[in-house]
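First, one chain by itself in structure tokens, the form predicted on its own.
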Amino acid sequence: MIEYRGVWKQFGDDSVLSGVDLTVKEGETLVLLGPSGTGKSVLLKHAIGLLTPDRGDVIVDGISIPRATPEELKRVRRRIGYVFQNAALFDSLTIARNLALALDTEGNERPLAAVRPEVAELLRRVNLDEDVLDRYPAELSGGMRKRVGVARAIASRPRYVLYDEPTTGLDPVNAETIDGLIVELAEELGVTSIVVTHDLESAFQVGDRVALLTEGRLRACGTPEEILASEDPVVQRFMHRRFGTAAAQ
């Protein structure tokens, strides 16, 4: 379980998060929606200790991330896969080596030939061919790098996966592949996920619950049906702009 307890975060004079309380239940997929710059990615990064709250706490499996010892933080991070917006691959390594590093969670590096079938299967799950393994990130399109980033995040069969805009820049077919993978991981492995996205179609396909952040605060949280039926004017305006009048009714 991931818990955000009164999380505040400010960068200079810009207040990004203003007392966010949110619990992500075991085994659920929670989707974070909201306008650009409202703190969605910032909130996500707090769960893995990439950012520290100015006030409040973030609890993962009973461990306070801001107060964790280096060993505790390392232990928690081993349970979490993170999909970065820009994939964040190692440019000097082949795709095979990028994925092999993700398999090496205990410091026991195996020869690349020994793990090649595993990393090839990871690529298959994100709709990429095995011949991509011997290429470098710079030789791939942005969408392909994004999918490799998803493959890397799930390589160690994590307990949690944090997705930061996983389908941005993908064509509809590959976006659907990633959506299907998110659902599959939840249903088959019980993975707990947070998905930050601007894609409402994707959000309502993969999310057990949907949370709307506006101006650094949690405006609404509920099932997709509850969000669509909300009478909150802010929620209605957001859904109307994204989905159109027919979907919002």
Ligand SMILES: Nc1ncnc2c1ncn2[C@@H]1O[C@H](COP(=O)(O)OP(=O)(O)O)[C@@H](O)[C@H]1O
Given for the second form:
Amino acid sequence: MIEYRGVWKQFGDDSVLSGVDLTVKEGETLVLLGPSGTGKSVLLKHAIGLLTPDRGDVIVDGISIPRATPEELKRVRRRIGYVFQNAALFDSLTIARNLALALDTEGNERPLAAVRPEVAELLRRVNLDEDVLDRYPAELSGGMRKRVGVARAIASRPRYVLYDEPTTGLDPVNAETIDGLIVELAEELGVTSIVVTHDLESAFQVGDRVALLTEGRLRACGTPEEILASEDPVVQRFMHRRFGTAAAQ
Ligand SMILES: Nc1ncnc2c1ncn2[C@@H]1O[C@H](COP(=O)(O)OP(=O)(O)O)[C@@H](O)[C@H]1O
Ligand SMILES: [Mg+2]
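The block above covers the form predicted on its own; next, return the form predicted in complex with the ligand.
All chains and molecules follow, beginning with the one already shown.
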């Protein structure tokens, strides 16, 4: 379970989160929507302790992230896969090495040759060919790097996955592959996840529940049906703008 309890976060004079309450249940896929710059990435980063709240608490798997000891934080982070918005691969390492690092989270690094089959299998899941193994991140397109980022996040079979815009910039076929993977991980492994996206179609496809973050608060949170039926004008406007006529049906 991932629980945000009254989370406040400010950068200088800029108030980003103003009391966010959100519970993501075990095995649930929660999609987080919201305008750019509204604090979606900031919210995700609180769940792995990359940012700490000014007020409030974030509890993952029973551990308060802001109050965790370094050991606790390390332990809980091992159970969380994080897809960074910008992929955040190691530029000086090949794709194979980037993924091998993520496979050996226990610190017992195996030789590259030993993990190569596992690495190739991870790439297959995100629809990438083995020929990218020996290339460097800079030699791949943005969309390919993004998919390597997804492969890396799921490498250690995490119980929780936080996806920050996993399909932004992908062509429709690859976006569908990633959406399919998100659903597969939830169904087969019971993964609990938060998916930040701008793609409403995929949001309603992968999300058990959908939340809308605006002006530092959760404006709405519910099943796709509930969100589409919402009479809140802010919710309606957001859905119409991004979803065209479908939301009106
Ligand atoms: N580490 C940081 N230091 C200062 N400001 C930040 C930091 N991270 C995010 N912000 C600011 O917080 C706001 C929300 O950012 P972000 O969560 O990245 O938005 P988005 O919803 O697009 O993911 C933005 O105004 C951004 O500039
Ligand atoms: Mg973001």
